[in-house]
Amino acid sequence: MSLTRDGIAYRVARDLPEGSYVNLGIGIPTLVSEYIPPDREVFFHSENGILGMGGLAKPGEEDPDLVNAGKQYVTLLPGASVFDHPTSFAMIRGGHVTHAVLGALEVAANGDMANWRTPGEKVPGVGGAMDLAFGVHNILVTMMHVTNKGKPKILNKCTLPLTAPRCVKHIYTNMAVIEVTPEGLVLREFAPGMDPKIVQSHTEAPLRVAANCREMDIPAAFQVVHATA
């Protein structure tokens, strides 16, 4: 088994603490707001100028003037505010955003992250990722565990240009939850039906298995029968 994209977002949502201020990157991260427990208050920030962002807008209820940084139609929660880019980035650079959930192309064993450029692309896609990587203390990465060619994306050393060095704190993939520590990567959880050996076989960097490592508690709707999907 492995997790769907929504399954990864669901698992991240369970780890965001009460009262946190969270920026959501493009891709899987945008799904996280859909799965926050109803009894928990989390304030979502979008770098194009929103604080108090709700979930994605339902079909037919879209407001053309209300989008997130990925140009998806979103909603606002009561008390939300909208503002300009300078104010938004002042929040990020000033350390007022507590968590950022970002997609990545590669993550290294020491927490280096590469997510803005791949070989052959003429136009880089850095967006606000560098500001977030340097300005936010808790960087949570969401991604598929391997490439579409089956190559590991969690490496000893990134091969792509870095977004920022030593910035990632946790990695959430369709196979595992991994913590980045000064001593290396620690496997905290694995997808249902897997085990630490399977996760390691799809990871270039060495993993230490936590003493309390366990199988993820994920609803069946978020599981698929493709370990490397």
Given for the second form:
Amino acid sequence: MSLTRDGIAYRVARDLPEGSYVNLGIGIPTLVSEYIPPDREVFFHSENGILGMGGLAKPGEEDPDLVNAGKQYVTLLPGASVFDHPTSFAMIRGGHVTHAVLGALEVAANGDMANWRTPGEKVPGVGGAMDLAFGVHNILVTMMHVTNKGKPKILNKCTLPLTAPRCVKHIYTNMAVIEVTPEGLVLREFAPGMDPKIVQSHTEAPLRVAANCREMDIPAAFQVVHATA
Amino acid sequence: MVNKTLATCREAVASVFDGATILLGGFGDPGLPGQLLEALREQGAKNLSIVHNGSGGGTHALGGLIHDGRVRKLTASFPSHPGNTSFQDLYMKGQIDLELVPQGTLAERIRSAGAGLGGFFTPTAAGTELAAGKETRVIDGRDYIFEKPLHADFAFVRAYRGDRLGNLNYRMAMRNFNVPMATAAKFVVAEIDELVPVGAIDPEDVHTPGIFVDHVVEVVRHPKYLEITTEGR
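Given the form predicted alone above, what does the protein look like in the form predicted in complex with its partner chain?
Below, the chain from earlier opens the complete complex, with every other chain and molecule after it.
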């Protein structure tokens, strides 16, 4: 079995601690806010100047002056604040935002991340990706473990232009939870029904298996049959 | 009596000259001075250098100005807007220059200009493609790159309420680039939803003090002038 996109979001949400200030990227990261345990206070930051962001606005209830970084209409939670771009990026660059959950195209064994230039793109765009990757201490990557063509995305060395060197702390995929350590990648958890060997066979960089490595605790609704497992 | 109000966007953009550098506020719809932009399209100045987070969307506002071939250079963090094929087409033909700047660096370069600084060292982008040709320095063991201030001839911003003294108040996520941009240009015009009497904005709610603003123009919001909403940053 492997995890659905929502399953990856569910898993990373478990690891965001009480009182954390979190920036969510586009794609799988956007789903994370749905899965924060209800008894935990986590504050979501949007780089266009929002802290304490709630969910998407219901149709008909959109505030035209309130969008997230993906330009979607959003809501605010009690205790939220709004501010300008320099303040917002002071939060990011200054290390005040404690976690960023970002999608990636490639991650290397040393924590290098590539997520801003896609192969075949016509116009490059960087947005806030580099500010986040350089400024936020805990960069958590969420992505499918391999490309659409089955190629590994966790590599010995990135082939695409880097967003930032040595920035990733943890990688959450449909197959595994992997920690980036100074000694290389450590496999912490694997998807239900998989094992460390299967995960390694889809990973270019070598994985050390943690002493307490275990099967992920994920509700069945977030699991799908994995074609190659 | 000081009176910074103008009756129309047309008057507000009248002095824009060919080759001018313009800071353009907004992030998505919130804070985008769409009606000043439409007036600028009618005004006709060309070879403009525009500083904005994105490249606009569709064929209105900034997207329209680019579509009309009036922009020779765009300084932006996220110009790869899926809705703006005008920019993409001109860029692929080499008919528009792009200076790609990380979003936080863009904001700080503008802030830096308004604050009278000569630039700053930032860790963002050190060691990446976007650091090419930039001065680097190791400070307390960390790599930084030098970024220069970004000054402009004009800044067009959008606020919620304003008064004849140029004091501005924004609501929700409108502040974004508007606050730093209003400090960083020789000539600053704010498009506002509501012109209010002096004193109506509580001093604690003035986000851009009037000292930074040359003119305010009250407009009625028109959805046509807003950016197309599309996922992308």
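Residue numbers count along the first chain shown, from 1. C-alpha atoms forming the largest set that superposes within 1.5 Å between two forms make up the rigid core. Values in this document were obtained by computation on a predicted structure and should not be read as measured data.
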Original post:
Fitting the rigid core first, would the Cα of K197 be found 2 Å or more away between the two forms?
Top reply: no
Original post:
With both forms fit on the core, is the shift of the CA atom of E62 between the two forms 2 Å or larger?
Top reply: yes
